[in-house]
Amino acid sequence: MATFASLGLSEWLMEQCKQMGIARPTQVQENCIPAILEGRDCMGCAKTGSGKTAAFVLPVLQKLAEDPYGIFCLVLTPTRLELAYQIAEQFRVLGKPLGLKDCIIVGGMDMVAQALELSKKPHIVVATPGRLADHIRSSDTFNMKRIRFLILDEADRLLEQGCTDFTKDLEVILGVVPAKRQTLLFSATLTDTLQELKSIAMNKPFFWENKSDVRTVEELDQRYLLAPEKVKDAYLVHLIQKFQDEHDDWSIIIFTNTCKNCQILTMMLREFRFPAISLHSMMKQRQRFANLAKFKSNIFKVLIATDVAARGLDIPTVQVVINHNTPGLPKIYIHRVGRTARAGRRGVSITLVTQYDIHLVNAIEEQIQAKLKEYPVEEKEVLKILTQVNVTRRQCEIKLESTDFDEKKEINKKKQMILEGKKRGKMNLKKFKKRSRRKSERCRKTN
């Protein structure tokens, strides 16, 4: 069995690992660290929770210690604050003896303060592509000409043209980083974007993938629960009650499909006195960060989230993931359920499946190469709470309608369109906000 010493890692880094309770390398670390130390580009595809972050943080720190200068390494990540902070924290903790300077460049935070930080030449920059590209376009107080490492974490997501398309921003960034660099790409789901990724890691990359048929971890007990749409919430309440009664130290993440649903479910679960808190993209960054901190520190044991929390988040206390909706893409399923059963721990995932979602479950099973097992539930118990749950949900919906939630959503959508250049100049945001305020005033009065 490999040790960190046999991978060529310096004494001081092994000591840092020891302090973090990391004794032996995981497979992705064992395979990728030597290749990165040799100077090769690297693509690492390993299951969720298998230690991919340290697989790139450790060799980068070792190289940084040999020749320290800023800006030495740029890490790109698709989601804003949460994941970026987590990565920066691993650099900070493992790189403590170096007096490491890092900087986080993500949307929703003050541009001027970020520009100032960038001008101070931090060793490590962790950024989302959109905000970093904005800085590159608008500022000449920093440059990335000497970057030695470019890392794309959740690399496949960065190249996808989903609801947020990063490709234009990536082009801007790739235009300013030197061609002579090491490029490291990591994800639990790299394979369907391999060709695009190879055009970024051009230097005959070392490619490592878990050689296992099943694409989720063995320690994860994957279940499904057939629940018609109208009784889904009653099943949800029943499940949470059951887990809370049986394991009061367990934390649960519930994934849902929209921000609005996330908000309503949180309100509803709170009505039932569950310690629930939400995380979605319509919340202010500060609020998102605060909520996540409360969940991580176990003040709140139930987190209701959209897919902003599906990738990368590493919270060891999460024992259960519930999919309130069946994910439309198997890849999203893999990342969502990967929030539990991390680093060798056990975990359970339960996917609520309506009669219309069977084909989605088939697609998931085909992709992960494993069958989900049915989760047994006492229907009688669910029926007992059905009316109360549905009435409470309706009350929460009405309450939410009386706020300006929908208008805020519209404003965010239009802002996004302006940012993406789709509606430049055509929209007067101030006027729109004013109209929205009047509309929600009217709505409040009628309710």
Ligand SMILES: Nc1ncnc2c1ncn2[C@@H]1O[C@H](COP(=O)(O)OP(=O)(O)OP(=O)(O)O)[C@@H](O)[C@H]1O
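Bear in mind that the values here come from a model prediction, so they are computed numbers and not experimental data. Numbering follows the first chain given and starts at 1. So that the term is clear: the rigid core is the largest set of C-alpha atoms that superpose within 1.5 Å between two forms. Compared with the form predicted alone:
With the core held fixed between these two forms, residue 174 has its Cα displaced by at least 2 Å.
For residue 143, the Cα coordinates differ by 2 angstroms or more between these two forms after the core has been superposed.
When the rigid core is held fixed, the Cα atom of residue 65 travels 2 angstroms or more between these two forms.
Please show me the structure of the same protein in the form predicted alone, now that we have looked at it in the form predicted together with the ligand.
Left out here are the partners and the other molecules; the chain alone remains.
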């Protein structure tokens, strides 16, 4: 079995790994670190929870220690505050002996303060494409001409086109970083876009993909629980009670499909005296970050979240993931359950499956190449709390309706529609100008 020494890492880095409880390299680290240290571009695709972040953080820190200057490394990540802070934290902890300076550039924060941070030439910049592109367009107080590493984390999300299309922002960023650099792409899922990138000639490119047939880690015990739609919440409360009684130190993440449902479930579980906290996109970013910090530090043992928390978050103490709704896409399921059983630890995932979700479970099992086992539950115990759960849920719904929660949602929708309308308006203007040019050309020809 490989060791960090055999991969070529320095002693000080191995000591930092030891202090963090990282004894041996994972597969993605074992395969990708030597190639990165050799100066090659790298694309790594591995299961969620397999240690991808450390696979690029460790070699970058080793190279930085050899020649520390200016903005050395740029890490781009999808539009998520939590993931950006987590990557920066790994750089900070592992690079502590270097006196590392990092800078986080994400939306929702003060741009002037961020511009000042960039002008101080931090060693590591972790950014979302949209906000960094805004800084490049509006400021000349910093430059990225000496960057040695460009890293795309969650590369499948960054490069896919659709509702979150980063193409224009990436073009702006790629226009200011040097052509002579190392480019590293990491992802948990290999999409068609990433497959196409393999054929592009890069800097002595190295590609590694986890070839396992099973798309989730072996340490994960994957279960399903058949629960009629109308009694699903009672099953959820029963599960939380069971885990809290048997393992009061366990942390649990519950995934649900909407922000409103996330808020209602949090309120409901608190009524049952469970230490629950929420995380969803309707919350302000500072509040999301604060809530995540409280969950990481075990102040709260239960986190109810939408898919904003499904990717990238590394919280080693999570023992259980519960899917309150069956994910509509197998890819989402893989990322959700990947929040537990990380870096060789064991974990359990339980998906609540209603009578309408059987086809979704079949699709998930086909994708992950594994069968979900049934989770045994005493139905009599669930029926005992059914009425109380339904009444409490309704009370929480009424309480939430009395706030401006739905109003905020509508305002956000309108903002999005206005933005989309502007984009459509620009497109229509271009089409109009094109037609006008064609008409004038035809007129000239006829005359």
